[in-house]
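A lone chain, given as structure tokens: the form predicted alone.
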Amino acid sequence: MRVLIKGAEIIDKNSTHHRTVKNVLVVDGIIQQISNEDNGAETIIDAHGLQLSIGWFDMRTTIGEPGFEHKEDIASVCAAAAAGGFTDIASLPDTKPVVQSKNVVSFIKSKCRDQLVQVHPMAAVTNNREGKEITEMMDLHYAGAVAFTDGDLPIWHSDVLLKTLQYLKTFDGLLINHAEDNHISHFGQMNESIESTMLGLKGIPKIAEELMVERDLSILKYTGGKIHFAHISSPKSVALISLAKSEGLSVTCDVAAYQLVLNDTLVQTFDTNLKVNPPLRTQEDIQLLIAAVATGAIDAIVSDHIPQDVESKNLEFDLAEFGMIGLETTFGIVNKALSSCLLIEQLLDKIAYRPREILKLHIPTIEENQPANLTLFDPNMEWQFEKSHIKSKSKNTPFLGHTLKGRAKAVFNNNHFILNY
């Protein structure tokens, strides 16, 4: 298959052709000729006014599969995941078996091994996820685990912590932690804020991650070791991180895409799709945590995409499932908020080229002989998101009606595209 991507500006830092306006042909998975020539192909692909990035990765995505393959399946993560522009997707061991097994992790991979979009799995930290006793992680790692995590529970446990950071360094593996301190949090259902006590809803504290942000950085200290913190919500926490980080510690931090955009004075609507852990901040955390995005501070941006169906969702507020999808309006959200702030590079940063400096990935480059592993998007483009344009089984989403900027139109990888036009 020969498909000529014709007139894209492409952005991609590590190559000799970044900011160049150049013809891309593209042969059987590898891109054969970047240049201004005009070659033939049984595709072509009129890119004028688009940009052309490597492809996108996520590195926190449910993918339902196996156990809850009726809110998620890997077909259909994969396909909301190529519609947002990301090839690539770490996901978490929330499943039913829990990944915890090599069986479960060659299972994940033989599922995408054909398919346009990989699923990279990483595997639990304890078994069943319940915080008590190890995994066999470095079993895990050889079968194809890319970091260890329990996923949406925290490392409740400080002796198990201090035991997997030891026991990780033997082999360079990456602990990813909810920080949670889940006796504070117990029962939460929003921010603790005015706005909690005014809807009569119990509050989540963000002293209940920090916390735990403080802990783990102690115990990170006395072990060595590497350690990534997810969908951090609170700046004390960001802080917290960026002053290990100037101590020399191994650790990094991402932030969901909708904490950049949300805040808890919406929870008003009682919209159940608003219900997320940890929970929406204050606009004044949301412009805090954009200003430590703009500096490094905050290393990467995820969709933390969670599919729940209707079930778990049409209920009351406080009974209601937390989590939202968001493979799909991740770069729509997020180009956005930070377009203002942030370079269309060190956007992609966050989402392109960290999440996997982070996972010690193989990272993609625009050049003549190089596999294609691309996303060509429009940065520009403003559009409403509606139900139509959902891949994703479940539509726990809050932000159906909304307009977003810039769009995925087509994605590349593993000799396969997908136009999303």
Contents of the next structure:
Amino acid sequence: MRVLIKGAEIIDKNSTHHRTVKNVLVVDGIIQQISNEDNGAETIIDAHGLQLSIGWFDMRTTIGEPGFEHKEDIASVCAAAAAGGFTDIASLPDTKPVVQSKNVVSFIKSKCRDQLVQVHPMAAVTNNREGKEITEMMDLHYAGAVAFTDGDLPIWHSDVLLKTLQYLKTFDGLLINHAEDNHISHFGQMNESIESTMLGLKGIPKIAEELMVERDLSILKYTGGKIHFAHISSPKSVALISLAKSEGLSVTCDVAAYQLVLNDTLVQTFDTNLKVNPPLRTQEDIQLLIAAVATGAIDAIVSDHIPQDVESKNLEFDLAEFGMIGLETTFGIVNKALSSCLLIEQLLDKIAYRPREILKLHIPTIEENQPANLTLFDPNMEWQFEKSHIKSKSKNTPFLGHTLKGRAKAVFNNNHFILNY
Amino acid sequence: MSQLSVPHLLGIKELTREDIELILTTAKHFKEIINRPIKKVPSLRDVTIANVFFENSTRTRLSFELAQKRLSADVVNFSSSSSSVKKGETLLDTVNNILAMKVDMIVMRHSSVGAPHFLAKHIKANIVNAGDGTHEHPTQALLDSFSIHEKLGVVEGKKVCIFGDILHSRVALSNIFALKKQGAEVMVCGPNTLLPRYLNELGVKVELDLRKALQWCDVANVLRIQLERQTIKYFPSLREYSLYYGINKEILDSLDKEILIMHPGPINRGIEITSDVADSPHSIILDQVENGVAVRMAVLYLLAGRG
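For comparison with the form predicted alone, please write out the form predicted together with the partner chain.
Full assembly next; the chain just shown is listed first.
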């Protein structure tokens, strides 16, 4: 199968073709030629005005399967990822059964072996994510688990965290932690601010996150090893992490895309799609988080894709589940919010390069004779996000009807390609 | 013809000052009517109202039902002490079932914040919020304002202090919104653990000392300590609470002025307020109950478009 991507600007900092407009010929999943020639191909994609990067990578996706197929399954989450421009996703272990045996790791990997989008399973740190006993992490690592995390649950027991970090050092494994003191955040529904006071909703203060970041960093300093903090929401957490980095600790962090554009005043509408954990913070926090993305203090941007069926969301606010879907909207919202302060290279760093570096995965490149792992996108296209665009089984997004900027036109990986529009 | 700016009474937050004044003026007429020998008017005889209570209530439900009957509305009552979810039916299904029987208006109390706002997005009937979790209880705030106006002639410029568990109180939040919109000065007083943060951003004064707060205010609105809403301990004991935050005659006598005492009920006698204060001439607790019927009549009448 020959596909010619005609006239796209190549954006790949590691490629000799970086920032050049070329025709890229993909034959049987391999980049055969990058030139100005107009070779014949079965499929020709007119890519004038578009940009071509390595395939995007999402570090934080809930995949639903096995166990929650009524919300999402591996086929639907991969379709959603492709629609959003992602060729690779790292999946959370919050399935049923929890990803804590190599059987489940193999099951997830086998489901996408011949597909375009590759799912890289992360495994649980503790059995059933209860925070008590650590899983067979070494076995899981050698079976293909790319990192260890209890998903949206913190490792609340300090000694379990300590032992985990020590144990992970055996194979240079990565702990991805959700920082939350869940005594302070207990029953919390939204950010603690004037908004929560006016709504009478129990607030989740930023210190619930900051305290755990501080504790985790103290333990990391003692044990060595490495931690990645997931979906950070407090600028002070970022400052603590930056300080630890400057002291030489091996620590990184990411932010959820929606956390850079939605603030807590929106909760006044009681739209349960805005109920996320950590909660939407204030506009001032958003400005500081965006600045931290720009300076590199925040390493990666994630979709934090959490599919919830309508029965889990069309409810009273306090009864609704946390989370929103995000794979299809991540680029469009982040590119819109950040294009004024970030070069496209910097944005791609957050959604394509840094995630792979943090997870120690191979970074593809756009060169001849390399496998075609590519995302072709229009960085300037303004489009209205509608329900019909959603490939995920769940529709829990507050972005319906919003105008987004930038959209993935096609993705290439594993000898497949998908044209989105 | 005077009308409210909103189709529902979800909270005081959504009302304008003009809305509040219209409700209070209308309530004044109804108070006069319910003190006549024939207490009933035919205004809502073509209207069917369902009182849907997912939380226990005695006086609010009774007050709404009386208000509805005095307006000649048809009334049906639904109450369930457990939440609808525990019974396996969603709130939306429960209410849609009631509406299928051709009900025009829903008066709802629910333990979830925003439950009436959620309903308003999904159903056509007018909704009156009779209390949603720890959020709002708008008719209570309106009747409190009505009572202050009735006793002091004016709300604007008056100093009102709300005492007790502000954190878990929908009465406090609705009162804060209502009083601020009418130009009153508002203070809250209680143990620090029962006061929500950021209240000062609403222009509300915060005082931790009971005596100083009483000395400041013209009106003391004393809230019930709601142990049933407290999932963890916010203060050590009821004994300590009543010793340091209970209002008794001795403290009131030591002030160099007289203040109006209010309480939304039900009273924990001997805890937040002693019997000799609750039953004193300065207490307008039973006036509040009487005014509640008139205010609720006004709300229903105006929402039905009869203004």
